[in-house]
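The chain below stands alone, shown as structure tokens; this is the form predicted alone.
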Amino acid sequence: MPLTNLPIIIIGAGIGGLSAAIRLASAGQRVIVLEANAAVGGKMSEVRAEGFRWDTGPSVITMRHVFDDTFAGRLADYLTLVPVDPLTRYFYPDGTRFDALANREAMTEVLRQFANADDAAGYLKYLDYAKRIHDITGGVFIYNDPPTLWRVARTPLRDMPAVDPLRTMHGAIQSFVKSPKLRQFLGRFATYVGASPYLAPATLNVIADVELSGGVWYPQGGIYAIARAFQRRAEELGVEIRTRCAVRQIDVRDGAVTGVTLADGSQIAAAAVIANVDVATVYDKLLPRAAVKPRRVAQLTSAEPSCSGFILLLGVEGEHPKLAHHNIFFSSDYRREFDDIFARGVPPDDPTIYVSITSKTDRDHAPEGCENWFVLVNTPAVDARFDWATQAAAYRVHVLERLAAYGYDVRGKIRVEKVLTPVDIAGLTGARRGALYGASSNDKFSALRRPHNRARDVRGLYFAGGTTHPGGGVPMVTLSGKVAAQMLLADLPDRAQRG
């Protein structure tokens, strides 16, 4: 039963906000979700044109158990997740390739043939190492409340070396495998949090365990089916979702949230607010200046951002049987690629290119004899060193030339196309500077510095989404909504008592 007559307001109907709404409504709370866009999903969106369909945000789904938990064991009533096999197909500049498989024995044989027996054995040791990190850090950094120095300090001393906080991801990887190609393959998982394997802490090798051991899943109908499922469950529980309803300000009095002011000037009183918006944007744009310290705003807005992305949605004539559902075309100099992104602040001259083709699994996502290509290149977040307004067209040509060099020249076969730059991503999703994962994870203290799910300076304000704990990616964002809702519910009796 609600402890207050006032609703709980959630700003943003992204996956984090919908996850929080489901948790709160399940606990009997009245919830209103306010979404500026015409549809729910946040960064998870879709585009349809001329018989083609594309997901425009996340494309790889892991950690199925998180969704089972969100739907209280009734996931199959809302969503069909099918395993993707192979997980991903990897292509190298010299023409070699291999398929990553979740089955350990099969993958060992693949790598024995692709590299050698020593590296195949080293890969298995690496998987055990990554699982050990997951086992130790999961309860501290992923599945519970945000980590504190006290909780980290309580990690048994015997486990601390296994967490591997002092090496970089690449530094750890090279201790397991010698092949430069396999090092590149394993280092790729840094990009799942928008980081560089040469800068991010080795602890983030935990991501490899999540995918390579836990598998990759695909929702029938497309990734956006997840957003639809979350929306359906929330509305069944009585959540009110208002689209095309932008919030101008989070209202604060005496250091506590009182409600929100909408873009049209109307106000809604609230018992509490969860912002499923980039935390830096909340402090910079949505909170009254008098309610926050300038130093806090400066700290959040000046943090190094994660990478962004350059996206091509291509309706391609013809079919390509040598491509899988998920494909990676590696650059020839991985270190230089990340230096371009994080040191020089320019899109890579020799980029690694990701191509997802959901029509490989859902045939109706493209007309007969065609394929829907989602092409992604990691790029810097928006800054003054690269002008997307004048240079996007040239970079599009460059990316297509790189694919042609791999033997996949689709330049004369594009029936329909849409280009999304980091500037577009910022405008469409509210992501600050178009960063896909908020602040960068390129240092060993990034997990401890990530904004808390409970605002420390405004009572009754909470955060969900990829810029808060536990981080980016659909399962992690889902967990952020769970954590925010649990904290709010724990605090609500006190707020109700205050009146």
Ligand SMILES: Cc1cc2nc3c(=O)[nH]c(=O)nc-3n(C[C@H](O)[C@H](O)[C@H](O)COP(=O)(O)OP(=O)(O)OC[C@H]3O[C@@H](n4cnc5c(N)ncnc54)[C@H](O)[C@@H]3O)c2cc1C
The other form holds:
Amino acid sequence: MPLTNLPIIIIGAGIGGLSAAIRLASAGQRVIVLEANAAVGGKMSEVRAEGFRWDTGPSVITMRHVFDDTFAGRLADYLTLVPVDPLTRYFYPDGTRFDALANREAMTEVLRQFANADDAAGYLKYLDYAKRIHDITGGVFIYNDPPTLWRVARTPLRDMPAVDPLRTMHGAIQSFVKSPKLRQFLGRFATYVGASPYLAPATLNVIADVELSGGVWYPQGGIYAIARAFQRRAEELGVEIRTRCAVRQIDVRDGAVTGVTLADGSQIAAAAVIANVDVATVYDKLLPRAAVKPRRVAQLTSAEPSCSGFILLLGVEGEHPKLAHHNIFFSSDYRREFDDIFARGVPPDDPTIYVSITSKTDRDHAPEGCENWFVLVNTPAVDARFDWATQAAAYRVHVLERLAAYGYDVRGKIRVEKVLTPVDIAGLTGARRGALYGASSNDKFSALRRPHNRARDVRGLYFAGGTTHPGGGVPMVTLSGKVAAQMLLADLPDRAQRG
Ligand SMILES: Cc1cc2nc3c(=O)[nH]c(=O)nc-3n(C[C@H](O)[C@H](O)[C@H](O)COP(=O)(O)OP(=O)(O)OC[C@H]3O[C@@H](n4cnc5c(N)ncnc54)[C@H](O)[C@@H]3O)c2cc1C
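Counterpart to the form predicted alone, namely the form predicted in complex with this ligand:
Below: every chain and molecule of the assembly, starting with the one above.
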């Protein structure tokens, strides 16, 4: 039963917003989702042209259990998640390659042949190490309310070394495998939160456990099927979703949320508000100046962002049987690549290039005899040191040249193409500076510094999405919506009483 007559408003129909809507509506609350764009999904989006179809944002889906939980055990009624095998095909500049497999024994054999028996054994030890981090930190940093120093301090002393917060990811990886190629492969998981393996704390090796042991999943029909499924579930539960409906301001009186003002000036009163918008943008643009402390705004807007991306959606003529669904073409100097991104603030001169081809799995995503390539290069977030308006065309040529050097020269075979720069990502999704995963995870305190799901200074305001706890990535923002909804539900009786 709703505890007040007023609806709960969710600003933004990204995955975090929709996840919160599902949780609140399941608990009997009246929920209205207001989305500025014409369609739901936020960073999860799709594009169609000339018989091709691409997902434009996320492409690798892990943590299947999070989706099972969201659909309360009825996932199969909404989504068909198929395992991706191999997880990813890795290519190196010297012409060697290997397939990463979720099956432990099979993968050990792959690595024994690709590297050597010692590194294959080291890989197994690394997997056990990453799993232990997941087991110890999952409850504190991922699956429950935001971490507090008190809860972190209650981690048994004997477990602390296993959490490994003092080394970098790369520092830890070096202690397990000697092959520079395998170090590059394992370090790559830092990019799943937009970080550098040479800066991010070793605790983030947990990401490798999630993928290499938990597997990668692909929703039949494309990644956007997840957004559609969330929308369907929410609407079945009675959630009202209004698209093309931008919120201009979160209304606040006496330190408490009273509702929202829309771009057209109309107002909607609300019992509470969940913002599925970048938290820094909420403080900087959506909350009335009088309701927030300038110091808090400055703190949020000056945080170092995670990396952004340069994307080519290519409708390619011809088929490439040696490519898999997910492919990585590594750079020759990984450290330099991350220095370019995080220290020099420029897109890497020698980038690692990710190519995802969903038509390998869903044949109808490209016309007969063609493939739909989603090409992604990690870049800095929008930064004065690089002007995408004048340099995107040259960088596109550069990326295509690097692929050609790898033996995949598609320059004469592109039937249709769309280029997305970090500036486009910022414009299309509202991501601050186009950062894919909110604030950077490059330092050991980032998980503790991440904005809380319950606003500290405005009662009745909550946050869900990649810039709040537990962080970015599709499963994580799904969890974030759950945490925000649980907090709101716990507070609601008190708010209803105050009137
Ligand atoms: C290129 C790219 C690749 C990625 N790859 C992966 C991957 O492989 N795997 C993975 O798990 N994750 C990946 N991610 C990250 C993942 O997509 C995000 O973490 C996640 O989708 C963000 O969800 P969110 O809930 O934070 O909402 P967002 O997607 O940020 O959506 C927020 C919504 O709020 C709306 N909004 C903003 N302001 C207003 C307003 N004032 N009024 C109304 N509506 C408003 C926006 O229009 C938007 O729809 C990738 C992201 C990108 C961009």
